[in-house]
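The data below hold one chain only, encoded as structure tokens and taken in the form predicted alone.
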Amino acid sequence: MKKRIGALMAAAAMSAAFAAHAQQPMKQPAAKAPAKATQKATDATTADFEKFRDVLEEDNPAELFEAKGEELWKAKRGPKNVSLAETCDLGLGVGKLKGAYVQLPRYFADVDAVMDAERRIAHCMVTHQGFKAEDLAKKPFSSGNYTPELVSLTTYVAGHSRKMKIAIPQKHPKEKETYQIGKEIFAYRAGPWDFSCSTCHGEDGKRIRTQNLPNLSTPEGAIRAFQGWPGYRMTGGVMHTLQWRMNDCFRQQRFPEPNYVSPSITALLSYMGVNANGQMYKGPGIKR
């Protein structure tokens, strides 16, 4: 076990070193390179990163957060002193985790609403353990050495769907409605830049700097966006979930950022997840 933890810590250190190297300022060329040459260089950078990520996946730092999430899931905590393992139903029955993540968002009769994984876990912490929703929302995203408990919990839950096919249900009317709302939000243009999600993620072949942008309206693009989250982000050495990823997209569009575990985020995750249905989820991964 100690050797395993040591390998994971070493992988985390390697990723931080790679990120630092990748962020070094580049020498400015005397003249602008031809477009084809620039694209080749960008594609080469992306290919190099993918190779590096494949190596790190063998000792993925995300597993450290899975281990912490397991402790939190099984521990009796909160004002009501109960564990999530004995109270929380993620859609397959109380305490059942295998395959739950790849079937979320989904409809829950007890709240008469569709919930994604992180939102449902937060609901369980509030309803069953007695935590306050406002406390969970005070600092919901990882930063520096700080990792919210919900991030570790979501990573642990996601790990139980590793190498399973995405199968987000669309049977209940509210599941279908949520998907359509997500589709509308995805296409909605607003803000000072007149952006929408589809501005960056609605067509094939788009990129920002060296980053290829997946087309979320297609199965091939949707799985690329779904894959690897929750993810260990090398540029910050922190763990993030899809809640953070969606929130950060709003920020980059200069939109008002949604409230934590907002129904609007659930709708977007439903749209993206359903579009990725039938494809294999590899588990918590590594991101730039």
Second form
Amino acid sequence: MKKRIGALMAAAAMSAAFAAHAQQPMKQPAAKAPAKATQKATDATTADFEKFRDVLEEDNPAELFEAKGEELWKAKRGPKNVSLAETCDLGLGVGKLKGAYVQLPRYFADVDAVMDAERRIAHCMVTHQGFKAEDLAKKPFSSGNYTPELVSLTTYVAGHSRKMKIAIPQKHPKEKETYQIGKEIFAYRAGPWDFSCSTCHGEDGKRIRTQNLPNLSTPEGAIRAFQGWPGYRMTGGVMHTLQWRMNDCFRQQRFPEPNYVSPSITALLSYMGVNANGQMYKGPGIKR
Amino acid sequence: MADPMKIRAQMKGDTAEIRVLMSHPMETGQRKDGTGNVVPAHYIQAITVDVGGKRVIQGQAGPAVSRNPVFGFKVKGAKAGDKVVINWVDNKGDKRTDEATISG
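Just the form predicted alone so far, so send over the form predicted in complex with the partner chain.
And the full complex, kicking off with our chain again.
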């Protein structure tokens, strides 16, 4: 584990250098984010998008992934043949799921680091179950009919925070530091297009084609982006998590993509999540 | 080895509303993979719904139906507590049966 974190840190430093532009990351979440946001639906397209999502949410295939995640969570697996349910602490105690997702990223004393949900689950799989971090990072994102175990697990965990208020802690110095790092990455301009996340996500009323881009520096915008992930994407019928969304933003900005479950992603999620604090998380979502 | 369905069944007045979410790739047979080979067709062909031991739906589905599809039915004459049994069979002969109870 120690080794892995070390490697990740190095990667984080790199991607932090590049990172600045999360703009795309957020744009998608934004667009799909549920209607609750106070950002006004300024046009008919946006209003229709939101109606569409509301209808879809009633029968969200994300539930199928939650079911699969539940099996994986409870089964004894890995070289050490233990279950995550009996070993993994997501911040509220071993095996405790209720409300864990809306309180992540948070500080974990056992690793002396702040971790987001997917990164913590990956950590548990490596430390407790004996899986290899390299294997988890080999093909970490969904495509076609392939869904990584971590995606199902993260969806399952997120399902236990349905309709709960986001309450990401900011007590420990490292939690505050992580938020600040996220804020810096968010504002950092670089890459062939000289973008930063905040180029698109730092102002109200921006959009790309029909997709409204939430202003992530505001509570109204941040909830739109936090909301709806992990999300089932109708296009292709695949389940995606925030890790994927963030990595894809880097890709879209022509930046080097961060390593899987990189601390730079934790920092960005911390910035976005804390900005959304106090608002209700609806649970795993569905996207166009 | 198909994954379980998610079934919701609830009485709304004198009508039972049944919704089922199925886990299935629903490949059309028209797509090609990264190397240019056709992805073989794999889709649900037949669906049956029994309520309270009586067959209420016997239907066909095909490659035009989306991946992980949702179907909704309204059934008159059912009552709370009735058992709903849903079954599908796909073009490769895979099948899956799940059941639920209608809630009030």
